[in-house]
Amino acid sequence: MTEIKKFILDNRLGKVFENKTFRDYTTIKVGGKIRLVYMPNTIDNFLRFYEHFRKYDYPLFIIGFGSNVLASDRDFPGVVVSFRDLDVLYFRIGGKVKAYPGCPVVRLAYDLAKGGYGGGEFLSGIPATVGGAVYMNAGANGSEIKDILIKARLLGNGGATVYETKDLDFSYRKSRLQAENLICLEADFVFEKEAEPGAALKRIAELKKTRRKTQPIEKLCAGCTFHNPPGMYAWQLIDRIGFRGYQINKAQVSNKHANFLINNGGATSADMIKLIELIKEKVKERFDIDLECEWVLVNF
């Protein structure tokens, strides 16, 4: 790992950090130590790092905003890459946007709304970066990333390739990126010119108000824990097994929204996994439904 750190620093490819933990980089504040964190300053520099890194037998994990991620309590022996320190996050011409993986989608939503463009209001409540949002086909309030995405440049073992939206196999919180372990390098979006000035900002304000009422955003959490089964809501199933507020040590089912598991301070990944597995077991017993965890599980 010393050689990798030296390569990054000698070639001025960005910043490197040691002695960090997943608690520093996730919204739920859970997880073990990370051997090395790399924050590239440009996509080209990341690609230089990536070609060098492939020579080694270390694991690599790309982290976005850190939501929707649960890392184990064990030490991670590889490199975690965060794109949040890129020199350029996005640029736009009218309603057409080219965004880079470290750009927060909340910023896109607000900036475009201020410029008189709508269609991205649903992004305003999603704690994600562009890379993670494309990877997960993030969505809210009936809209998803696939609805505004035109194309994306993705990195795989064969190099960087541009894919149109139709080729990315998007479905509910699923994408080709997950199936083939692809890394988002940039994404092109289109936003709509609003007919009524200020309408998008008004919609964002309404969504923000609703979110504060219905989701435990003031708590340490990683977003919704389980996929909604077809035609159902996961929170209703969890409610019906009597698990709203249920707690294992410092891991708890939110009293505000039963599909959010929260860290009350000091929860471990072991606590979280126990709670997840117990909920799945009880829902299966009661309703014969297999709940699927929505979070990305790292280093388990």
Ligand SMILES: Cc1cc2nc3c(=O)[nH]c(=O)nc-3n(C[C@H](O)[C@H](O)[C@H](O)COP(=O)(O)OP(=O)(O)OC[C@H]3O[C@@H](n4cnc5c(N)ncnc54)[C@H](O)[C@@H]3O)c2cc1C
The other form holds:
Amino acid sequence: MTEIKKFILDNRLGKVFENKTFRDYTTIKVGGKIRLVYMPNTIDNFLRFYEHFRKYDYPLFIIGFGSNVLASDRDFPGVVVSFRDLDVLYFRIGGKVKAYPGCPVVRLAYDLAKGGYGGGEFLSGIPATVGGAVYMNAGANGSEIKDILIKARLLGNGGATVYETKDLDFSYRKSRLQAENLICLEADFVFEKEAEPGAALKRIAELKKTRRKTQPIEKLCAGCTFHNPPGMYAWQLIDRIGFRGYQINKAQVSNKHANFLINNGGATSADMIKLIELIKEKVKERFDIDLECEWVLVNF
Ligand SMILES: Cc1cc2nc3c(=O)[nH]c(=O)nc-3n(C[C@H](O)[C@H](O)[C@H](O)COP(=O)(O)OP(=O)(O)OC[C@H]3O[C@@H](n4cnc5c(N)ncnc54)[C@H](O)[C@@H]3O)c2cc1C
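Structure of the form predicted in complex with the ligand (previous: the form predicted on its own):
Zooming out: every chain and molecule, the one shown earlier first.
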């Protein structure tokens, strides 16, 4: 690992950090130590790092805002890459945007709305980077990232390739990136010119208000914990087994939204997993439904 760190620093490929933990890089703030965190300053430099890194046998994990990630309490023996320090977030010509993986989707939604372009309002309350949102096919209020994505440049074993949206197998919180372990390097979006100026900004303000009322966004959490089973809401099932507010040590089912599991301060990953497993067991027992965890579980 010392050699990898040296390679990054000698070639000025970005920043490196040791002694960080997943608590520093996730919104739920749990998880063990990370051997090395690398923050590339450009995509080209990341690609140079990647070519070098491939010669080793260490695990690699890409982190966005860590808003859908639960890492185990164990130490992570590899490199976590964060694109949040890239020199450029995005370029825009009218409603056409080329965005880089560390760009916050909230920023895109706001900037485009301010410029008179709509279609991205649903992104305004999702604490995601572009890379994480494409990987997860993030969505809200009846729209998903796939609806505004035109194409994406992705890195796989065969190198970097541009894929059109139709080739990315998007479905509810699923994508080809997950199935094939592809890394998002850039993404092109299209936003629509507004017929009524100011409408997108107004809609963003409304959505924000609703979110504040219905989701525990002020708490340490990682978004919805379970996928909604077809035609149902996971929060209703959790409510019906009487688990709203239920707590194991510092891991708790939110009182505000039963599909949000929160860290009440000092929860371990083991606490969160115990709560997840118990909910799954009770829901299975009562309704014969297998809840599927939406969170990305790392280093378990
Ligand atoms: C308060 C709150 C509200 C939320 N509301 C919503 C919502 O309304 N709708 C919704 O869909 N989600 C929601 N989420 C969940 C979360 O924001 C989304 O899943 C989001 O897409 C995760 O983005 P991220 O950048 O934080 O990715 P992370 O959580 O850091 O990572 C998620 C996955 O994406 C991968 N990834 C990240 N960047 C890249 C990249 N460049 N290339 C390849 N893979 C990458 C990671 O390796 C990981 O597997 C919410 C979360 C919170 C905390």
